[in-house]
Amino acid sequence: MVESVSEPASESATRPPTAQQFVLAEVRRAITSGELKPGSAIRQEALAERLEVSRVPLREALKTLEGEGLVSYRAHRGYRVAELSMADLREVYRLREILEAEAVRAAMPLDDAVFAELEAAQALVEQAAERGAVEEMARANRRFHFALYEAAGMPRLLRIIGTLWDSTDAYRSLYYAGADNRRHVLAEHRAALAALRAGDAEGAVRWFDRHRSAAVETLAAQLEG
């Protein structure tokens, strides 16, 4: 049985309905925001105390995150935030390049509703980037890209792309921490949007390829350095 979390009435409307869901959301947020960095140990007792829950919902949440590839477990060492080698990271981005190009091509031509969602998401990306709000920018960036991929009408492809994104969420926050990197993201999004508005699928694919390549090469320089 999942236990309840004692909380102020003002927060109850915004928290998920169970302790496990709350913990899952909080640990995922800590990873994707960079608060918990790749390779760092997850101290269960301290984390449970900070979240004001028992170890039971925390263990269940960590098992879920392990299944998503965000954390790893080793006997006698416990849980750690998943750490990718550069070979792993490059493989994930290469797979994304192939699959996301297919999604963009399949989504074309885009209707007005999709453009409205892309523009709304891009406005949030711009606002978050200006403030240096890394976690908000990551959420808005995902909304932007997945609005386009969803328009392809290929749910299995969408799920695979989502899994690839999940596995590199912690690294995305490292990239967005740099002001120059945030400016590059905005410029690449704007260029890709312009190509999409012009009905130029291949032009948009090239800009998204450049977008991913810039991220992975910058991360390589950071991690290998």
Given for the second form:
2 protein chains.
Amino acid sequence: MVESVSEPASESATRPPTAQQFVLAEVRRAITSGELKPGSAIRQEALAERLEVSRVPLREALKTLEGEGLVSYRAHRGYRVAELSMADLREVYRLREILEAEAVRAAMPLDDAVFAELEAAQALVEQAAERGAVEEMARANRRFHFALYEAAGMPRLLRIIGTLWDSTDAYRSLYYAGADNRRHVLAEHRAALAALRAGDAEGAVRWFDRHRSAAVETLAAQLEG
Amino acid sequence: MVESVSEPASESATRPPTAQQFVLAEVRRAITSGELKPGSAIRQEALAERLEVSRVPLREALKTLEGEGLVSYRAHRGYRVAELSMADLREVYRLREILEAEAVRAAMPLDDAVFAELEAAQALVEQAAERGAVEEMARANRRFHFALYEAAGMPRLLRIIGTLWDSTDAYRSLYYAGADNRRHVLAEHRAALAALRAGDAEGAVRWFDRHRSAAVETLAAQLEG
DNA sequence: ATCAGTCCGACTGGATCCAAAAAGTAGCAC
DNA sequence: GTGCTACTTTTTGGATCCAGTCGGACTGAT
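May I ask for the structure of the form predicted together with a further copy of the same chain now, the form predicted on its own having been displayed?
Everything in the complex follows now, all chains and molecules, and the chain you saw is the first one.
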């Protein structure tokens, strides 16, 4: 890799101030994008070399990912990319159902800034869906949901929901790959947004529940078949 | 430290197979027991020396604790023992309310082995309470609650609840220090257990809610005053 | 041919050393 | 006396090196 001396911000966005943060972001991306396959062993030396750092920051990043459940670890055997069983997938979605409902309720009533952010994010989701840009849609979708969850003002809840999302990110892109699914997402977002505008928290919660159910059932069918 | 060659199990229980696991357990204990005070900086060199390991395994243990929210971290400034604001404390208890209710419902109906474990744990809680053994009571109490939550068969949920407990462990001991509080705990446990025996999940959930409310309100009064 | 035991290679775990960043301190100008 | 700057100290971040463990391959016996 060519390292510019005077311009540190050469590659995508600014590179984090420490190697472990850089590695953390990079490995998380590789896992959630499916580039590193579930169940596969992580060879520290090889991966560290590929990222041009030593094993020390890599190991610290892996410890963080272990805490998030993205990798599993056994002493003297190293790290593996975590595998999600069907039971795990359903558990994650069940927990999201409970926790995101709480977040939505706690976020109400929403102020104008939140609505603005929700609408901006939704516009991006729509654009990406139209173009079939799966990765971009996943990003915009996350921004949409988390704009709402952040408004709850519950940092720990936000963090937990975030880790639940991370652990299923690889599957989410799979879901967005279907054009029908993308249409569903848009319709559900719009309906939830309308409920939120009407100040109807329970209505929005119900739409988000449908939103998740549709995703998990589709994925379950796809993965089992 | 004197290391026996033939008998590795010299100090309390068997020492973990890796230094980082040993350090993790030790630092977690020090934080949850209040030995390391909230807000204080963690000097890696000093702490590593005290535990007779190098900074590397200590740093990996701290990364794990960061994931659990027991310490906070800022690049180039190091780790600090996390401070719980009143808002944090209330958020933790609110999340526990939601998640533990889910665990109780999912655990029903309980089989005999779970009842046996619950009763064994409760007996220990009663004994410890009578003797005013705060630390021991905290341990037995945790065993009681988690026997129930484990029965839900939801590993991620169990883990999340565990981290929420960890983050408030230091306060829990404070609560148990009051004789009145200990009496409350016993009564609430007994009532919840009776509801569980009757197959009444919602009744048990209500008792656990009271259980937590009593604790958080008492603590709030104590900490604000 | 199968299985037990041993050995060797590969990989992880940990210690030490070095680099870089932040915090503290002293000196200087105003 | 105050505020800024340069320098020193302290502490964290990272690289390299060594030790310990695990798993598989090889050997030999039954």
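Positions refer to the first chain, counted from 1. Take the two forms, superpose them, and find the largest set of C-alpha atoms that agree within 1.5 Å; that set is the rigid core. All of these numbers come straight from a predicted model, not from anything done at the bench.
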item	value
Residue marking the hinge between the two forms [rigid parts; choose from 28, 189, 83, 143]	83
Turn angle in ° for the smaller rigid piece between the two forms	19
